[in-house]
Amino acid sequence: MKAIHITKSGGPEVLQMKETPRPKPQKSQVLIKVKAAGVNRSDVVTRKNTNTYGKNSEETIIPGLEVSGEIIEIGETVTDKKIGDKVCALIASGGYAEYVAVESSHCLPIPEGISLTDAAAIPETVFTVWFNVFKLGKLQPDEKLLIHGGTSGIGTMGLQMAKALGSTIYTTVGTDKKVDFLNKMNLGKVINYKKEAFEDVFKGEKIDVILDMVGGDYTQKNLEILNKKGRLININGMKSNDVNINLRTIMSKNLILTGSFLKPQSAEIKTEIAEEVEKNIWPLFNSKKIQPVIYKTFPLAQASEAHQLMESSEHIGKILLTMD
């Protein structure tokens, strides 16, 4: 099969096109024949932060988080799915490939209404907001929720996903033509924090939770504008992982200051996650409640392209690699 993988730490140059031997299906697991599959940041670090110098096919890394396809092997112990059935799929690595083998209860069923290709948009954000903002932050319907970076995959997946289960939403985005896009889906208060601080407009709000993936400078501010019992959420620290704070305004008000990454948490987390995500998240695709935002999809041999645009921050919504 053709894979991309990531030769060695670098730029987006690193990824190349290699023949590799499919994948074979453990017990638990099903063998997809890929679509469509997810860019995200996640890919991005791993491809600057490899420490992989090998030659062979075996020594390398092929990035890629999520995927959509057809099911045309399955595990001897599987019997939650069958050859033929169409899923999304959340794996640990290997999505930039033609075929992937992952754990079957990983696996969900593509969303009514929603194409094969676009379903590679949907696990990793929907995952991730998941377990962060609903299992970790608890977010209720009658709280208040600020995303960081609303125009991103997951900050436009969040936005609709909390919108719908009935709370109030804000995000930060850095243009005027973001700004616009998320209005017109009319996904809460939007500001341009190039324009305006959000320590400021926000600061008489009282927001329950903060998903950042920021970090830096915006980690103390964060903790300022959350009303008391408020949480804060790290998924990344784009501008620094290094912060100070005041620990004093975590005290005075009981907030929780917490974060997590998903890629390296465990197969029982995982199917945990895709059960729950599956109860409560599927029946509002169903109801076209939320939808995967699409900004641009590139044939796989142009996944260092893909990485390109992902580095610019230019895209709104996810970036995809198809098969075809």
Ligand SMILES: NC(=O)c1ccc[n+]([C@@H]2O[C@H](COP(=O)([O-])OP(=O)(O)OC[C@H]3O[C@@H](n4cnc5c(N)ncnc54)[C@H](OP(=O)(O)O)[C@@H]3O)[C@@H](O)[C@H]2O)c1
Second form
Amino acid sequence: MKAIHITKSGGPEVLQMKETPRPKPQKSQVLIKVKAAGVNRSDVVTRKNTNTYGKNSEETIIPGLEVSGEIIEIGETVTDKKIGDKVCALIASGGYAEYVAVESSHCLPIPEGISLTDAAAIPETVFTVWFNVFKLGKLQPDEKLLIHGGTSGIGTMGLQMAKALGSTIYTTVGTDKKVDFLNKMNLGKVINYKKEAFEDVFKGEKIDVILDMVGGDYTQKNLEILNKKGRLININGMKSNDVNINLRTIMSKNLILTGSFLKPQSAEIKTEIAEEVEKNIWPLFNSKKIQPVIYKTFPLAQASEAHQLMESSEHIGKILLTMD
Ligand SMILES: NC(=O)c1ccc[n+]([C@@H]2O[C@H](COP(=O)([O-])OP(=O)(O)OC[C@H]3O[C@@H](n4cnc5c(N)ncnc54)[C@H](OP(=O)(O)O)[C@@H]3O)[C@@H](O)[C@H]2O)c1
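Can you switch from the form predicted on its own and show the form predicted in complex with the ligand instead?
All chains and molecules follow, beginning with the one already shown.
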């Protein structure tokens, strides 16, 4: 099969198409003929940090954390899926390829009204937001949520999910074009953080939960605008992972500071998230209350262009690779 490999650590040019053996599904897995793969910021980080020293070319990494496609083979213990099912799936790696083997319990049906290609934009964002905002952060329908990076793949999905489930939403973005886009989608109070300081604008709002991927000096500012018993959840530290905080801010308001990485979670936790999102979030897709926001689709062979676009941060929503 054809697959994009990270041939060594470096810029987008290290992503190269190579012929690779087709994976074989293990007992509890299915083999998906991939229609499309989502591109995630995490793939860019993996590409920059991959250490291939001393490894042969077959061991190079195929990036990609989510796909959509058709099941063409099932493992011997799989009973919940069948050949021919169209699914989208969360995977640990290997999505930039024509075929991928994945745990059957990490596959979900294509929501009604969403194309097979567009469904590739769903798993990573929905699983991450569900796990962090709703499980760790315990966001309630009458609470207020701030998501930084509102036009990221995570932001565009997380804001829609929280709004559809009854929360009041706030967000920050880096350009006026992004502000306009989110305003057109009616996604809560949006500010351009390059023009206004979010910690001033949102100071009086008493935000209950903040989902942050920026870190650095945002952390103390986030803690300061949280309501009593507020929760700050970090899923990245794009500015910096090293932060200075004042513990008094946490102690005086009984705050919780937490965070997670989705990729290294156990298969059992991912299965639990899959069951919960199918129950709680899939009906929101089916009733058209939420939808993936797709910015641009590239053919698989242009994976390096897709990474360049992601690193420009110009995009609004998701970037996809298709196998057509
Ligand atoms: N922990 C986990 O399990 C997990 C899972 C998925 C994603 N994530 C993280 O969540 C974030 C969003 O992921 P994504 O795939 O949706 O990314 P994405 O679409 O590329 O969005 C990232 C956005 O963050 C904003 N940003 C703010 N500060 C930035 C900075 N210092 N450097 C670069 N961008 C900055 C940019 O928009 P502006 O122009 O508005 O600044 C950019 O568009 C990423 O940091 C990713 O690593 C974590």
